[in-house]
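Just the one chain here, laid out as structure tokens, in the form predicted alone.
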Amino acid sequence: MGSHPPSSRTALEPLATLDPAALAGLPPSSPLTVRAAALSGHLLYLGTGGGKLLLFSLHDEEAASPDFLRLLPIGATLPVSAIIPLPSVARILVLAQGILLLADPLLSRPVRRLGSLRNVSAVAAHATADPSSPSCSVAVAVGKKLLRVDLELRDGDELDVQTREIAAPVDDVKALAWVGDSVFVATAMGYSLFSSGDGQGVDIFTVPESSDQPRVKPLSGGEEVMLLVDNVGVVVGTFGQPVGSSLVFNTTPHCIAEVFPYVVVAGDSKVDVYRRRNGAHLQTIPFARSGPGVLIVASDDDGRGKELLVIATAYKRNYLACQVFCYRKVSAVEQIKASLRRKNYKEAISLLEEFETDGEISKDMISFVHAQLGFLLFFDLRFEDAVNHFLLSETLQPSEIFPFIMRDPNRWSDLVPRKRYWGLHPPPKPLEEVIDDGLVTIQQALFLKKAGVDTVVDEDFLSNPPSRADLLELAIRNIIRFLCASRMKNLSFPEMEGVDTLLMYLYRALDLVDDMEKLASSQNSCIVDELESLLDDSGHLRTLAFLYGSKGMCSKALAIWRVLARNYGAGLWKDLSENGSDEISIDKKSSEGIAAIEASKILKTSSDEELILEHLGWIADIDQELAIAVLTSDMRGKQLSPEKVIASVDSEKVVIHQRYLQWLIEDQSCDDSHYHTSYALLLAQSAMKAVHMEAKYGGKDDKEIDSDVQFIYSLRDRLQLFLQASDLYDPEEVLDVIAESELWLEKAILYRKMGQENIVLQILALKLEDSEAAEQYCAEIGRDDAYIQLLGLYLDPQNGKEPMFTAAVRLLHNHGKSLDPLQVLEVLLLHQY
């Protein structure tokens, strides 16, 4: 056998070479000239040319010799052409001279003819779908005459053999195949199949009358035949439709075996390795040539031996001895392992998708390979490429990317599995070694490649050689990438702290700030007793805050919130002002209120009083509405103690004074009468302002109001709806306050809760001029001699005032019929009408 030409690709690979005759014990005088080879599990049938039947025993053990169990003669003059192992029957078939012979399995028996026939030129076996079944039938072509013969195994070793014809009349046969119901039939003139059943035939196409002698060959999974013309492979199902692509061969097939995935086809000189499924070429075995005849391969279709192929050489030259050779397949995983060691990654990737594709490589072996690719790429500092190979893996933890951000030993050390990979690549180490020691390949590569030799290094990096600076960033942003895929993974506790904490140390690397915020401020299992120095030492004094709030630890947090609420009204905007910016008011603003709304967040779930009011001063002092907020938040389990509250907001709050008592009286129904006078008072003063200011920009319009003056107006209609709703506060306290006020309205619901319905309704009557209101009020009081004290209020208003004849006319037109006339007389006589 020759050597090998140079190939990316081995697909099967030598495991033994006998010399039949030698194994034999046949003296050199005596040669062997293989005509035919079969394989059934791990024995291997020879048939020669001078009617001997050879059996061997091979291992799988690479390098083990090959047994040599029996020769069996079936006569000089009948030289074997086919041998077709039958094993649910116990027989070996075999086609000598145009007749049938049956054999035993180890050829301990002399043969036995099967029937009469004669002038047989071609024979098939039906592939049986049940293994454990004591019968098979085969196809025969015998003359013009296409036959079925069933064998069936009875007590005693017997067979019980059966025969019928299965067509019509077919000339001059070359070939069969039995698979499914068809008989695929090939002659001279081109391939057409019949159904074993019922005899029913179809040409599938016609071949040229210049091709070569036409073969058949049932593919593995039992639905498949390929039809050679010259040198094609088509590919047809059991219907004979085409299926696939067919398989193009560089020379014209004399033989064809199977290896799944591989088709292999034997030529003049040479063995051709084809992959099935779309006929690339994969590998080329040369054979020396000594003389006449061809190569003839054979594997097992339908046993343990379908790894092994043999080939035979039926060279007849100078009585040199033919040779056997056995190939074994190589594994998927072997071949992937080879182009990794040679670092052909492209090779390996088409290799592993082309075996994921024919099923010859388990689940967790392609995330393996995935795995062991990601790692080579890494140290070859192609991290992109690294990382998209390890988000492929699904056998990959996250903890084996550990060592390369953080040196051991430390907290996830333990963590770290010590897998086996194929040893094709250095343990994990710190990026910063990874990238020195690639950096280093790279500059012994450009010297050897100055000096003509060839370097495994990537072309690219020889051609414009990467900074340091630039690798360490983008091994850290494909490794974020990684992390941040491995945060959607179900991991374990100790894992997920790992992570998520590293991750924070390679964002704070890169000074991603909002990448650092947001997984801070998200639900994180980062450890804080190891980040909360590192953000500290470099000023990531928001990223730490958010992560001690995520973390419940909310007073460190507001603890921070508040330098940084203060910083920002300070020193850092203080010298930012004297850079002249002209954004300066508006970045202070929103960064403070940035301080102070993060603040406020924690503050409305917290339950913490001394906590809360601890930090309300300074929010107040920001942002009124945010203490507001705080102060009714709804989202804590206890609410506040409102003494408290009141005692420690700043008396200066109005608004918040105001805003916590009403929602403490109309939201918490607080019934306390205390609070209820506070909330009056404060609204009262509040008014008290309102009239003032309504005063000063009376003659503006809305729009030149400010809305902190609009916010005002509204006071005094609040303060209305509040003082005749609620019966619990002091009156009297109130009308202190609004005493020497024009809040007319305001005292007349005052004095008429206190009862006082004389100064009512001189309120209501002289000091609104309210006669709708006036009356309206009589009304209430449900009694006549009111509209008698109001006619007379009318009549005399006193204090220099004209008397209101319109409102007195008004008031008897409406409810004169119902008063007395005596007291209405009265009233006018006592004021001279």
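Quantities reported herein were computed from a predicted structural model and do not represent experimental measurements. The term rigid core refers to the most C-alpha atoms you can superpose between the two forms while keeping them within 1.5 Å. Numbering follows the first chain given and starts at 1. What changes on going to the form predicted together with its partner chain:
With a cut-off of 2 Å and the rigid core superposed, residue 17 has a Cα displacement that falls short of the cut-off between these two forms. Put the two forms on the same core and the Cα of residue 735 is off by 2 Å or more between these two forms.
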Contents of the next structure:
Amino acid sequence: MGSHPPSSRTALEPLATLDPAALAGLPPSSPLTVRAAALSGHLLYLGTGGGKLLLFSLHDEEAASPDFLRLLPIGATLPVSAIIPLPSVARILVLAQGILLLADPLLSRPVRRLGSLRNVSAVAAHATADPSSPSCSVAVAVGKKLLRVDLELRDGDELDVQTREIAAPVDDVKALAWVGDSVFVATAMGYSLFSSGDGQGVDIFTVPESSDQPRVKPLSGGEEVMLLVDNVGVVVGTFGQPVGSSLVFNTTPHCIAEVFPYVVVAGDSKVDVYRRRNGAHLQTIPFARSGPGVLIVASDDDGRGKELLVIATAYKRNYLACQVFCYRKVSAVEQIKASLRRKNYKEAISLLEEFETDGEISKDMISFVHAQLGFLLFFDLRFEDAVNHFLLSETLQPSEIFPFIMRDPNRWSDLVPRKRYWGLHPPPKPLEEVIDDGLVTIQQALFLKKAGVDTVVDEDFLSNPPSRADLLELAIRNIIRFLCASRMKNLSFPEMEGVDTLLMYLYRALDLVDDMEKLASSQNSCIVDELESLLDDSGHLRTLAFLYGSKGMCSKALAIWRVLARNYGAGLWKDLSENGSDEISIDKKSSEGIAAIEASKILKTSSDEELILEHLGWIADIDQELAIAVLTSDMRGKQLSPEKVIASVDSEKVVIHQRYLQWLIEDQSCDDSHYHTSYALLLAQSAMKAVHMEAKYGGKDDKEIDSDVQFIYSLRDRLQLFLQASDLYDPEEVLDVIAESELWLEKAILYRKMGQENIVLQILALKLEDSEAAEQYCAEIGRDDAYIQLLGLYLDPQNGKEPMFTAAVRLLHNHGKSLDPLQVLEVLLLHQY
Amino acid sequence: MAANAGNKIRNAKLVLLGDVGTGKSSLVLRFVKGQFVEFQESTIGAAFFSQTLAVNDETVKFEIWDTAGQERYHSLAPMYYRGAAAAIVVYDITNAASFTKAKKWVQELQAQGNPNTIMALAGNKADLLEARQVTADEAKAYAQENGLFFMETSAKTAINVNDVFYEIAKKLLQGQQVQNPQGGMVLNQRPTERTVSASSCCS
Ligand SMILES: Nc1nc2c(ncn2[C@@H]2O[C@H](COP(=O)(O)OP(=O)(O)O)[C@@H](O)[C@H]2O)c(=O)[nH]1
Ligand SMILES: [Mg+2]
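Okay, that's the form predicted alone, but what's the structure of the form predicted together with its partner chain?
Now the full complex is given, and it begins with the chain already shown.
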């Protein structure tokens, strides 16, 4: 935002021109010299050097020429120097030849003098008076005095006038302004302010020597005052404190008006328009100078919303040149539109920022302009900028972008709102066409440039023409950015579907596999129908599987995972990397593993028994743990039938069977004796196999043995615990399996279950030689004869074993007292002791 | 800003004074925008900037008045330094006359300004060593005598620029010399309005 004007800027536009003398029907022989002008609403007052007041009515509509309403002579010797409309008391205050006059707003009655003041050098109305109250105040400088005159409108159009002195002595006052409680006074020395309440005065600053006439101008609807020094406007607040940077005008102002947000300055032969906020020069309205004199500018000071400015040429000598030009503020929207029409994006954007900070444009319109900018930039192939603006628009609907991605008609065609914007760009069409057309335009521009013709095509493109492929990728990446951001918004369901589906579509176009899979596997609104065959064709099977999975299309998802696992397994991917076979196997394994993991994720929540059992096999082939997790998942609504599971799981996969049964029994409290028996059998078989293996390969590395032993122990522990805990299995069947083995403790447990006390005791006492356990068992049986039996076993272990006297003595020592001595004797005798 | 949500932002009016061409605008541009332009346009009237600076866990919002320095507009200066919490008087180390002018500004501030204003003396264009006319020792001695704090700066190379402002912010926070943003004009007779005008000072 430099201080150099874009020459094309039109902040104010001409509305009408009037020749006051001609309109008022004055003969050319009585020339008019405009000395003062004022606007009040649509009423324009002019005051002349010859003591005339003229009133015109302006029209807002273009081409409607102003109407002449009235001419009121106040006296040929009273040249008018200021006109101040006082709408709240229905008066016009006129300063002429040092006296104050009051007129009615329509100049229908003769003027009356206000008081008997003479030599009034300056007058100013209170800028912030409440417009609804029928009173107002003016500050008046008379001689060395500063007065306030309070006017109040009474019934019957009577005016009550009170005059009070604010301060004295005050030097030769040149200009006044009254803002808030402060009356700003400009003298040849400098600026000061006086409190309108108690008259206390403070100097603000003195002006340098030989500076022009000092001027004060209230700004921003009476919150600030501009004090002029040479061509510099120092803006101060109501307490005289500086507010904001000084405005620097390119001429010495003769007259200043504010048409918010602009400050309009009249010089000798031109009127300049500046932006109030930063002092930037915006526009120059030149006038052909036809004699000595100045230009007068006037706006309706009372309101911020007022749009009109009048410029009166007060050149003397040639009365024909005395003309009045009416200008109207060009709305923010029109100004922006004008720069967009010229494709001056930079200007449009800075205008937008400017109007935004000045509060001259609504929020919706800001969004509208961003969207409009986005479309224009898009068609100019400036995709990144375009999307930046799309994203700044709060009203742009994502569906408006869909036609760039997918050719019409499509599933979302009806969703796209038919917004016309400013008709500066064609309707959206597929990206490729936008790019092709844009490239043709660039070609043409290059050709024209060679021929020396200027075009609006981006210089960058001309000096470095882009390739089609680069543009396409850039466009897609940026639309992706847009769609990703749109996903975060609250969209209607169909629009969300469009966003996600088209996002996938674009990811695919750039083969952004990671993004595709991330989108497909997370919660998304993709329409599967639209993507299925595309993804299949391009081989994005994983994405498709994820998509099916996230959409609950389990069997389709699983079918793909199975195919993928098989393909990886079959080494179909081997050719992907030639070197480093390790890598391949890791890759292969992990890819397979991922397929199995993904499939198992789906199956864990599925209650579809057939589907689960159909896929369990291949998953188990890759990873038994996954298969087990599938079977034992508690995330499904309906449990699987154990019968079917057991029947369908490959009987070779003992671990799966075993873990499944364990889960059924331990976690699901299944009390079907059949499964208890199966579980016991499986555990027994495993334990036997382990013991067997150990016996066969035992005695390798110490550490290895340790862990092997540990493993066997834990297996046997589990088996023993189960055999003891469950009453539901068939001990005989189990016994059959372990009959030939060395699993004596297990056998003891089983016999015990079967009530074969004698065998139990034999095992405990003789096989395991655990006399403590044997005695314990006798205690459990709780009959004396059990001890007697045990004693018999100790004394005659058979199979050529020596009698176990120590154990026998211990038994007698511990339990002898409670045993029937006769029976003890009998045993001893039986064994011939 | 969001990070500072918890603590107060203190407003501090700061004014730059010194001869034309000593680099006042360049120092501000460097501090506020981190830029330097070889052909800085001459300031007319005064330019206003604001910039926040975090010191430990406090934030100072500087309201910076960059004055013109032309003799013709000397009479405007009091409006800008009146009520200032801090002033940076700038001279050009390659220009002895600008140092003399700087001393005049210091005197004026001592005589007319607020006694609590924190004053810094900045010897700018420290990158132009070969053209030096004012020695650092001389300036340092002067600063010490007058209770100013002194640094040689270069808006061009950024040397010591942020440091000057940071140092001022620190001193402000130590002395709690922070005051309302519009407290330019002192009108003893109207205390009520002054409070009203200060009401927007803190967030
Ligand atoms: N070499 C050098 N030049 C500088 C430095 N600071 C400012 N200038 C130049 O000095 C000239 C005047 O600077 P300016 O900021 O306008 O001074 P001001 O009148 O005090 O605001 C400009 O041409 C600047 O580029 C500096 O630190 N080193
Ligand atoms: Mg400057």
